Amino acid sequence: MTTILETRSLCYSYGDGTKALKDVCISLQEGKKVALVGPNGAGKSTLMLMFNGILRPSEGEVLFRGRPMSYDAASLRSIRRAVGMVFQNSDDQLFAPTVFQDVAFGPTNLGYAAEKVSRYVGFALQYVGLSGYERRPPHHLSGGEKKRVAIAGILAMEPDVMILDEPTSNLDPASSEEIMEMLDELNYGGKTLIISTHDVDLAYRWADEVILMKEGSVVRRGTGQEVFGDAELIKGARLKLPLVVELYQELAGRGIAQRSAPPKNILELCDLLGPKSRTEEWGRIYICNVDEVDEKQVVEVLQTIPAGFRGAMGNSAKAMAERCGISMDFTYGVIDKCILKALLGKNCIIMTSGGMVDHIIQRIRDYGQESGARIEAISLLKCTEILK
């Protein structure tokens, strides 16, 4: 794996003396989902600071590229670039009169050509979801669009990194979930990703590494099974277990479950406390593009296919479904509760977007490798093909 981002003997006091990193050495490596997590205090925003070079380093470096980070203006205009910001608070970075001007900031200042600027912004908004809101001013969107809106401005510029401080924070449940389905979607594309966060399930389900800080230093890093495996570290930070790992030890000190390492989401605790399937048929998971279909054609497929239960991934997807007056029974956590749901015997159809086809292909595939459970993931390239 490539590093992208490191952290050599990092130091950083403010000016009224506090300390508040103290010697973080870390290496993030390209194309990971990293969480910091971690107690008030613990330095969390400090280092993403760092990260973009908002903040210069007291003693230590920060490299990028395995380039140390320099300083003056044309280095910082490079970096920022490559490595994205948004802020836990979205009202703190939204300041423009109308959603186009705010998302146009970023590239307009990296000297692109009006018409560039336009199709940046064009692009981002429709990948948020938030096309047609480019006339609206930002203090009308709720929190979540605001939310969107900030992450379009970082995404107009191409980053290689996205660094979110408390993504899901004054988030209602819904829309807190799809922001991290868009981050998930941003993931798969290629993109480096690194959140702060006190929601310790949200960090064990997503997080390809999970980093706890506490009093200003990195005081275990790996897995979320391997950083929450740990009851009395976690304690100790100030932080809860998962909702998940709680309940694992629970079973497993009742004697009901047992495993090497707790269960990583709600899927793997159903698998390691029954039988897969209540039936000796698995049901199918249909997979269909909204990418290389039109409404007219969407309604016949999903009228067509003999599917149960349908999820939509993606904002193209959950767009789709909703010009199409189709009602969705997941939009979160789409894949793992359609594999729930094929243990059963039960049919289910995705829609998506064709960046999104193969990964699901690929979890399901995956899934079925581990358990053994035979579940047929079937994707229908045009869609059409289910009418002939």
Contents of the next structure:
Amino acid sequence: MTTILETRSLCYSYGDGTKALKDVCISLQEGKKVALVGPNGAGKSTLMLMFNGILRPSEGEVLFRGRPMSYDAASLRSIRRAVGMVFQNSDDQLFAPTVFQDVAFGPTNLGYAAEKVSRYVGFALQYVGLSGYERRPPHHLSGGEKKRVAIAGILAMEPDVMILDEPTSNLDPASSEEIMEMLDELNYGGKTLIISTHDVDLAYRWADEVILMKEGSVVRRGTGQEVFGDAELIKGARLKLPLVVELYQELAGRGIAQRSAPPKNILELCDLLGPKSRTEEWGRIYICNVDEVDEKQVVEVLQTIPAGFRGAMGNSAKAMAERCGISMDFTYGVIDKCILKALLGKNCIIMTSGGMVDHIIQRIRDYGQESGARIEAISLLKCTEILK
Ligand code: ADP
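Next up, the form predicted together with adenosine-5'-diphosphate (ADP), please; the one we just looked at was the form predicted alone.
Now the complete complex, all chains and molecules, led by this one.
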């Protein structure tokens, strides 16, 4: 595994003498999803600002791809392209009169030609599901849309790492889930993601690695199960346990559920409680790649496939469903929800775009191997073949 960001004995004091970071030594691996958690004032935002050179260490150093960061103008431009930062409050980030100008700011500053800037802006807006919003003023958009514009502004610079300070704060549950799904999609595409959050449920189920900070120091790092499995530690950090962990601990205390580590999600919790798998018939999960079909074909596929539940993963699939006027049963947590339905013998279809198909199949196969449930994942590689 490649270390992409590293801090060595990193200390930072603000001008008024507040010691915000004390001897922080961490290394982050490329391609991982990392969540920084901890109470207010723990130093999460300060650490994030260190990662893209907005703040400069008082002591110690930050390394990007093994090289200590330099703080001259050219080095800072290069690090801020490679490590993009999305601020907690979108209004702090969005300032241009139109969405296009806002997203174009980064690539224009990198010196790209106008045609290239337009192409990158178009791609980034399409990715975040906001094609057609180019002329709108950002301050008239909803909170979720503003967050997407801010993310597009970073994406347009093709960063290796994206840092998001409290990406779901002030968003309604559906917008939060959509943002997190989008981050998942970016991660499948190879981006390293670092978020800070107070939402322990989100950190627990989303992150590959959780870093718990308190009073400027890292007090524990590990998988969600390792960090949140320690109830005393979590309480000491003024956080609460993720609901699934709390429920598991209650059930384990009553002798109803036993396992060495808490379950990662509702699916695993259900498996702990019920029979591992049904012996009768499992449902099938069909996967339709929307990159390969037009609206008419999608409608035909959905009419032909005997699926009781429909899910859309990723913005292209959600946009396609909207264009087709098709309502979806699941738009977030789609794979697990479809597995839960398949365990009850129901068929599902997941609409998604190219890069996600293999991931979905793998996840369903992994679950099948762990649980013994024989849920078939059927990729409609060419959706149209089903129509023949
Ligand atoms: P978190 O993101 O975990 O809430 P921060 O990194 O924002 O923590 O803050 C860490 C510490 O630094 C806190 O004690 C906070 O009050 C202090 N701090 C943050 N920003 C400033 C600032 N601009 N000036 C002085 N102190 C600050």
